[in-house]
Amino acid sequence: MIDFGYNINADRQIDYDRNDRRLARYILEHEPTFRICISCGTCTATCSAGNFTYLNLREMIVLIKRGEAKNIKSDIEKCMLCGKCQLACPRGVNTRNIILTINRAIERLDF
């Protein structure tokens, strides 16, 4: 391989046909309120763990829906399951169950 002094930039297009959306489908099946999340970020703003680590539930939900949640396993480990996000959510999304469902999905879908 030749080094020309530059690389080929990664494509930033969100390709729903190619991306792996198994995780999103699994969560929707087991926690229907996943569908009504509007990604407002209230959960992330109130997150205690997020104050000390890079835990961003809003980002995780967006990436899962796109099928681009490549680092989901290491991200989800930072959650303490305190449930503050669920109390703050203006849409009534069962965020705690979403986290638990993601954990189950990671085991079952081999993420």
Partner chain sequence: MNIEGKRVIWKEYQKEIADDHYFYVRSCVRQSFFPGSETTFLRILRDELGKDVYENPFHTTCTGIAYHGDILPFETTMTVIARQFALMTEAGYENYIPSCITSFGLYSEVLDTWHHFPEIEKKVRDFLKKATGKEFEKPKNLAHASDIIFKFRKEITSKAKFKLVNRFTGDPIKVVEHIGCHYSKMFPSKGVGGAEYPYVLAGLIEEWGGDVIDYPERRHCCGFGFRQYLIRANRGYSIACSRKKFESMQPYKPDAILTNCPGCPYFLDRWQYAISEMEGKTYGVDGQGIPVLTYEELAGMVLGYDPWDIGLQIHQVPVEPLLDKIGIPYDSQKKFQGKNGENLGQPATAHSLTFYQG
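Positions refer to the first chain, counted from 1. Residues that one form lacks are left out of the comparison. Just so we're on the same page, rigid core means the largest C-alpha set that superposes within 1.5 Å between forms. Being a predicted model, the structure only gives us computed values, none of them experimental. Compared with the form predicted alone:
A movement of the C-alpha atom of Asp17 falling short of 2 angstroms is seen between the two forms when the two forms are aligned on their rigid core. Every Cα shifting by 2 Å or more, across three or more consecutive residues, marks a moved region; comparing between the two forms on the rigid core, the sole such region is 1-11.
For comparison with the form predicted together with the partner chain, provide the form predicted alone.
For this one, just the chain is written down, with no partner chains and no other molecules.
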């Protein structure tokens, strides 16, 4: 193969039809406020565990909605359930229940 000195990047499109969105559907069934999250990042900015570890609730919610939550189990275990994210959320999203629901879904859906 001829080396032209550059590489072709992998496709970065989000394929909602092909991604596994079972986790998002499970959370929506058990916590309806998951739908009104606008991913503003206020939860992540106030996160106590996020100051000491790489815990980004906003990123987790975005990935779950996209169906790209394959490695979420290790991230969700870092949460201390302190509830500061829920107090700071401008939309009133029940983030603590979302985290607990994610934990239940991981066990039931075998993520």
